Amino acid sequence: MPSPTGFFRQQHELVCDGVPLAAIAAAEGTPVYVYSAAVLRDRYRAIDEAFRGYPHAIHYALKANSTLAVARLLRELGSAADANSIWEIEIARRAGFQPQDIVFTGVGKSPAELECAVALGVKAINVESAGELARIEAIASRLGTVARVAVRVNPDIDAKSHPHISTGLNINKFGLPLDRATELFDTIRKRPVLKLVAVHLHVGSQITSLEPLRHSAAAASELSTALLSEGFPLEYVDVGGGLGIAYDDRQPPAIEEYIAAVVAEVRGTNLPIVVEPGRAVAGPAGALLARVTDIKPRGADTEFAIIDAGMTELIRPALYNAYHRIEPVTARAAHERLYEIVGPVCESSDVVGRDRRLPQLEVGDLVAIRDTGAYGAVMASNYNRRPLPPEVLVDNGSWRVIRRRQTVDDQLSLES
């Protein structure tokens, strides 16, 4: 039987790919992010293999976790990149991605960002509006080049996810309604410095039902078929990302089920498929380690457990009321207590886990906040002048720091 990968218990100790988390915390202090290279590889390969030979490209969404070592690992596996800013494009290039490996997505791309993307010749700029397309056209004309573009269509599909991570409804800021997109397609024929290479749809994040993803792929397929029939030489269909992970007991569609549904909808176009997973690859690969710094009464049957990680390290619970599993790193035989797991930041919203029943905690105990490989460290901040936490990558039975802990000197180096 193959050895388990990721985070699991060896006797009473939580480990990452066999490396005790307590040893990492003792060496690097807390809070600290720990990533499993094996899980990153397993999740990427699961998506790749689920296509079963159908032509495709996986563009890892750097917004989920753009730490350089993580980006390099995925590039080595054969991934391409999805970037949401010129700074993510620069990280991608430093990780070894070529411009033709990068799709550039995002609302409100600045003139400087468009200039960079057009000059580099990225695989596609996913266009958000008629105005943005005109700005791309002007830059391409001035540079004497042809800009590769995909048009992002907002299909008005409810992804049934948190409102803050929904992107496919007509009330969301992303993309163009179908009628406006159709008008834009008609103009591209007469604009020689623009090359339409794809239709792009992405309806949200942390989607736990197959139907929104299937409907989005069907809409992309139908629109692509219509454009092909009108003579547009499309190169692929971009169905975005959005597949959720199991933060709690609710199970999202399996990767194989998701990819099979997408392929079934798009196959009739005979075009390759581009997918842009982020959370589905990186989320389960990470854990945030923290120590209990204080215990104090909350009520007759419950206590506050204050830990040294909070909304500055992991903002998802405060921002989305998101749930993350929390567990002691070292299990001990103890009666369970009800805890409000809170951070040290001077905000009442700094709650990491509400009403969690755990074995009785003590000051100094180490806890792991699970499934924080995506939208964890990448969204961290210096509020209260807290330093950004270090990040550690576990690979083949050993570990290394891939980003050291920030210091006050690091913060002040930008100030005068």
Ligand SMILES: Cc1ncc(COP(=O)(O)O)c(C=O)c1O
Contents of the next structure:
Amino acid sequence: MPSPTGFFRQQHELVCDGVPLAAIAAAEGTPVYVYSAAVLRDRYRAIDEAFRGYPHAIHYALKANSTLAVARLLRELGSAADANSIWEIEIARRAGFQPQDIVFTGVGKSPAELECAVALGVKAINVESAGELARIEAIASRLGTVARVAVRVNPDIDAKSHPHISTGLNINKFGLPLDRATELFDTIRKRPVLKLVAVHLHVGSQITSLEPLRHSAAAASELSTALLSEGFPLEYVDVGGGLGIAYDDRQPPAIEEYIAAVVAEVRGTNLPIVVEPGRAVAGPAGALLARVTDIKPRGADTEFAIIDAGMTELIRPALYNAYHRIEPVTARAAHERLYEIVGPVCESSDVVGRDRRLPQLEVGDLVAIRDTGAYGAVMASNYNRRPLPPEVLVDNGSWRVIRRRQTVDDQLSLES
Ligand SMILES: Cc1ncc(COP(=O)(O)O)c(C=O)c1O
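Starting from the form predicted on its own, produce the coordinates for the form predicted together with the ligand.
Full complex below, order starting with the chain above.
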């Protein structure tokens, strides 16, 4: 039987791909992010194989986790990249992605970002507005090149995710409604320096039901078919990312089910499919380790457990009220107690886990905050002058630091 991968218990100890998390915390200190290379590979391959031979490209969304070693690992598996800034494009390039493997998304791309993307000749700039298209056109004319563009259409589909991570409603800032997008298609047709290579839809993140994803793929497909019949040289259909993961007991659609639904909707176009998964690849591959630094009473039968990781290391709970499982790294037979698990940051919203029932904790205990491989380390900040935490990659039974802990000197090196 193959040995299990990811985070699981060996007797009482939580391990990552067989490596005890307690050993990593002892060597590197806490807080520390730990990633499983095996889970990253498994999740990537599951998406890849779910296409069952249908032509496709997986553009891993770097915004979820762009640590160089993670980006490289995915590139080595055959991944392409979805970048959201020129800095993510630069990371992608240093990780070995070629310009033709990069799609460039994002609201409010600056002139410098557009200049860089047009000059590089990325696979597509996903255009968000008429103004942005005009700016791309001006740059392409000046550089004497043809800019490859996709238009991001906002289909007014409710992803039924958290409002802060839903992007496909007309009230959201992303993309253009269909009537406005049509004006852009007309402009592109008339401009020899612009080439429309795809339509792009992305309706949100942490989507836990199939319907919005299917509906969005159907809308992308229908629009692509219409554009093909009008003679646009479309090369693929970009259905974005967004598939959710199981942060709690609720199960999102399985990867196979999701991809099968997308393929079923897009197949009629005969175009390859581009998907941009971030969370579905990296989320389950990470855990944030923290130590209990203090315990104090909160009410009659609940206590605060203060840990050395908070909203500076993992902002999702404070920002979106997101739920992450929290568990002791060493299981101990103790009575359960009710805890408010909070970080050390000087904000009342610095709560990592509300009302959690855990075996009695003691100062010095190590806890693991699960499913933090995506939108974890990338969203860390220096608030309270807290250093960015280190990141560790466990691969094939051994582990290494892929990003060291920031120091105060690192911070001050930017100041005068
Ligand atoms: C355009 C685009 N593509 C892909 C993603 C990745 O989404 P997820 O991590 O939910 O798969 C995002 C994130 O919201 C996005 O904005």
